[in-house]
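Just one chain follows, in the form predicted alone, and it is written as structure tokens.
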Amino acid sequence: MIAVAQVAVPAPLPQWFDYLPPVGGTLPPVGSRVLVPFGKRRLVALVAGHAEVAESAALRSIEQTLDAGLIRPELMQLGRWAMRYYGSAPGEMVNLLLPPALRRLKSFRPAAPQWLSLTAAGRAAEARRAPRQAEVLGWLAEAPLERAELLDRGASAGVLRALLNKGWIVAGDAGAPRPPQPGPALNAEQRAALAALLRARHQSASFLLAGVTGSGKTEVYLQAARALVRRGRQVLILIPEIGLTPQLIRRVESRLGFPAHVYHSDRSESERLACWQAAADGRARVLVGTRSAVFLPLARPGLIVVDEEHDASFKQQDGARYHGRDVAVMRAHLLGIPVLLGSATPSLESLNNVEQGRYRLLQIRRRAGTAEPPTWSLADLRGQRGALESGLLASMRRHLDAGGQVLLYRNRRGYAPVLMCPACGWQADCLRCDAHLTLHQSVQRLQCHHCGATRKAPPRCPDCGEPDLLALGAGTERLEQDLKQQFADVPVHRVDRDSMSRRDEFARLLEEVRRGDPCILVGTQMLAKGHHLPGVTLAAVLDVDQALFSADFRAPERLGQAVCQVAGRAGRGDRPGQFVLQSRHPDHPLLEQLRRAEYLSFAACLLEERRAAGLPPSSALALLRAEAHQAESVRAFLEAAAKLMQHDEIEVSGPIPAILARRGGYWRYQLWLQSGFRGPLLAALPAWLDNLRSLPHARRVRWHLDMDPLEI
């Protein structure tokens, strides 16, 4: 028998690979980054374990140990757990635990300076002919700033390079901690939540902080982080969207006095590597990032915070399909530290864990300061022409005239979701998906929002030649156009992926809106997530009817969360707020329940309905998804897979078509695997997945397992 290293190779293959030690060297410790020959390639891989095997001439040697013991045992343990739980290939662990720059042997450019400060020449300089340079010099006059902060404020990389070349600014660091700024005084509920969290600072404990919108949940996070950072501990804050980063960073650095290190996909590889290294050696006291940041190394961990824990953005939808929130809970358990999940609209999974005693519920029932919840009303769209009900239009004018701001939520971008012919009934449909093409009028293009296919909008009907085609429905682009005509005296800002494409555009718009001047904001879910806009006095959700009749059992939960989140944008300042929910089904029981009850009561009813139906979170669910150009191949594979799952405690249903059965030219079906308890399902999956790979149809379809799916 000989000793070998079990290596995770960055390839979608369902196994570890055994390698001999480097020639003339010793076996690298677990967690080492190594260079290995793999077929005709040379790959950067991770040592995941050691084993003894029979001597074989087929075994190859590790070429080089690049970083011995780079990944800590706790993080390796987390990676192996995630692979087992989510049924992912071992090679995915390399992608989770290493930043992109460390996954390749290829050299990379060193990171641009993370912190910049003024030189004496810069303080004396006058950049009258370069206003953008003068603006940056003014920002740096008070204190060194992080490069990302300067970019978020509107500086360009070219401006920073010019100032560096002139010697007016230099690379530096944050220097000594700045005096933290005192935040607002906490109320009794906030103090109780903070005290409970700090009492558990030396143990593994999971808390759910459920506070109404505007209740000051972030202040509780920051006070807890401040106490732990003072003790030399590190705090990791996970957020669902990159767009939330700039405003949170400013608050974190102001309250804590330490720089926040940021990790997300919009950062360059060198910037992410610099953050990863600062986390690993303990220089980074506070880390802020999206779901992938949950795998950052921590030298002195103290607390993990998951903000907006209900948000679906925490679920990875390709590769290793992990949920950032659930991995964060496991990570905190392995580290023996508390984890705090915060939301105004907690997920049913988290509320179920509270009932089961796994999480402790901390509640904040009132808004911070003197702000009061907005008044609610349902607007009946039946018989109305256009996308805005007449009463809502009148309310908008009243709020704008009083100096308020208006926020309109419509989760559909583009001009119109359907383009059709009134003469023959032709509709612009995607040729590759079971979906309509959306009209984007500003560029005269039709686009599929599922597969991305685009084509030019036809001037007349392709079937009958009718020139007057109808654009049905209203997306954010059409709403923006209509609102600019009806409210020509105030700015109208559209917030969606089409209008906010540049890195700093959204952050700059939010800064402008926070000045408080009357304006109208119309946008998609980008606008509804966690933004503090004290000038908004009227908020409205324009169309929720599709969710009322969706085949997705999670649709009512998502509807309630979206409605409550948008309603929470109104009345967060000194003036009272109003919320309007438009519907052509105003008497629907779900909407009545939302209007009468606060979110936790609404969620409790949904939880009971799920239990009665045997649906998650009262049961464990995994989906085996498969797709191919021929539907018959997909069904044959899933039917064979269903026969292989023989377990008394696991119910198998399907093959069932996905809600969008054809997408991007692929037919999509799924197999439902349900169990009343998670243990039997997790125990049965590894052997079952191994057997699937030997099925004749397995090579004819694309397939994967989705544990705890959020989409069906």
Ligand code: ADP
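As the structure is a prediction and not an experimental result, all values here were calculated from the model. Each form is matched to the other, and the largest set of C-alpha atoms that superpose within 1.5 Å is called the rigid core. Numbering follows the first chain given and starts at 1. Compared with the form predicted in complex with adenosine-5'-diphosphate:
In the core-superposed comparison between these two forms, A124 has its Cα shifted by at least 2 Å. With the core superposed, Q317 shows a C-alpha displacement below 2 Å between these two forms. Superposition of the core reveals a Cα shift of 2 Å or more for K166 between these two forms.
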Second form
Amino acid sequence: MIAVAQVAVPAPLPQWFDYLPPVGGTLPPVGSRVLVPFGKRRLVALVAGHAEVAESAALRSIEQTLDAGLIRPELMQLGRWAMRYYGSAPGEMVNLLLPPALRRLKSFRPAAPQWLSLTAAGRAAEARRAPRQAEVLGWLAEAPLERAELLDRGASAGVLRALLNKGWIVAGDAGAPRPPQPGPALNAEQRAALAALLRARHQSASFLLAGVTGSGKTEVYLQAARALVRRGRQVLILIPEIGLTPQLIRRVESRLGFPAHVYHSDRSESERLACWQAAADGRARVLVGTRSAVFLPLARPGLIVVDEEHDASFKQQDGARYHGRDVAVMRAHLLGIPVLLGSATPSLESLNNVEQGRYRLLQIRRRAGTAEPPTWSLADLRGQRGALESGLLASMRRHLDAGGQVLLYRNRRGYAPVLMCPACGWQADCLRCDAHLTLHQSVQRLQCHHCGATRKAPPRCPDCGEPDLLALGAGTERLEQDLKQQFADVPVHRVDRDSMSRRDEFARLLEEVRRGDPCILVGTQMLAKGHHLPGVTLAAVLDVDQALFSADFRAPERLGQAVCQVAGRAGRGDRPGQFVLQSRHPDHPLLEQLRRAEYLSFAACLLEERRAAGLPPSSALALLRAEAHQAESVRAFLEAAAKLMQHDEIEVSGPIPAILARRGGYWRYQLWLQSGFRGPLLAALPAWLDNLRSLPHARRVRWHLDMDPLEI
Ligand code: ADP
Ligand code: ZN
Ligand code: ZN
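Requested next: the structure of the form predicted in complex with adenosine-5'-diphosphate (the form predicted alone having been shown above).
Zooming out: every chain and molecule, the one shown earlier first.
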């Protein structure tokens, strides 16, 4: 027998690979970054374990140990758990645990983090004739900032150079510490939440902080972070959206007196490496990042916070399909530290975990300070011309005249979701998906929002020649146009992926909106997420009807969350807020329930329904998804797969077509694997997945497992 390293190689293959120690060297410890020959290539890989095997001529040697023991055992364990739990190829571990720069063959130097701060001259300076420079001076007046952060906010490298040359700003390797601002005195519920959390600081404990929007949850995170950082611990805060970072890091700076380190996929590879190293050696005390940051190394871990824990962006939809929140909970458990999940609209999964005694519920029932919850009303869209109900239009006028801002949520970008011919009934459909094309009028194009296909909008009906085609329904683009005509006296801002293609545009807009002048914001999901916009007094959800009749069992939950989040944007300042829900089905029981109850009782009803139907989170669900150009092959593959799963405690259903049965020319089907308890499912999956690979159709279809799927 001979000792080998079991190596995780970044290749979509279901196993570890055995390697001998480097020639003339010793076996690198688990967690080492190594260079290995793989087929004809050389790859950067991770040592995942050690084993004894029979000597064989086929064994190759590790070419070089790049960093011995780079990844700590705790993270290696987490990586192995995630691979097993999500049924991913073991090699995916390399992608999760190493930042991109460390996956490359050529060695990489981290960008020295550059913090820029104002000099005394900069403080006194007035850059009236250079508005871009003045903007940067304004930001730095609040706190020193990382160069990368300034670039994210839209400062150009040229502007920074000009300011450095004038001596108005200086660069250093860390932001100078500043006296922390104490922040508001916490109210009783906030204090109770903070105390419970800090009491648990030496143990693994999971908390769900459910607090209505604007109730001061972030203030609790910040106070907790401050207490732990003072004790020398690191705090990791996960957020769903890159767009929320500037707002949060500004608050971290103000409460803690030093800047947070930021990790997300928009940062350059060298910046991410710098952050990764600062996390690993403990220099970074507070880390803020999106889901991939859950795998950051932590030298002195103290607390993990998952903000907006209900948000679907925490789930990765390709490669290793992990859920950042659930990995965070497991990680905190392995580390023996508390994890705090926060949301105004917690997921049914987390509420179920509270009921099962796995999470402790901390509640904040009232808005912080003097802000009151908004009043609710339903606007009946039946029999109305146009996309906005007349009562809603009148309310908008009133709020704007009173100096308020208006936020309208419509989760559909583009001009119109359907283009049709009134003469012959032709509709513009995607050739490769079961979907209509969306009309984008400003660019005169039709676009498929599922596969991305686009083509020119036809000037007349391609079937019958009718010149007057009908654009049905209103997306954000059309709403913006209509609103600009009806409200010519105030700015109308559209917020969606098309209008805010660059992130700094959105940041800039938010800045402007926070200044408080009356305006109308109309946009998609981007608008609904945790932004604090104190000037908004009227918020409305323009169309919920699609979600009311969706085939997706999660649709009511998502609807409730979107509605409460949008409602929560109204009246966060000192003026009272109003919320309007517009629908053609105002009597629908779900809307009634939402209106009468606050979110937690609404969610309790939904949870009861899921239980009655045996759906998650009362059961464990995994999907085997498959797709191919021939529907026949997909079905044959899944039928054969279903036959291979023989287990008393696992119920197999399908093949079932996906809700979008054809996308990008692929037919999509899935098998549902359900079990009352997670255990049997987790135990049975690895061997089953192995067997699938030898099925006759396995190579003709694309397939993967999705554990705890969020989309069906
Ligand atoms: P959430 O994270 O729940 O949306 P935030 O922490 O952002 O809420 O708080 C909303 C607003 O209320 C912020 O401006 C915050 O500074 C303020 N705030 C929070 N807690 C208090 C408090 N105890 N007293 C007064 N104002 C508070
Ligand atoms: Zn026609
Ligand atoms: Zn398409």
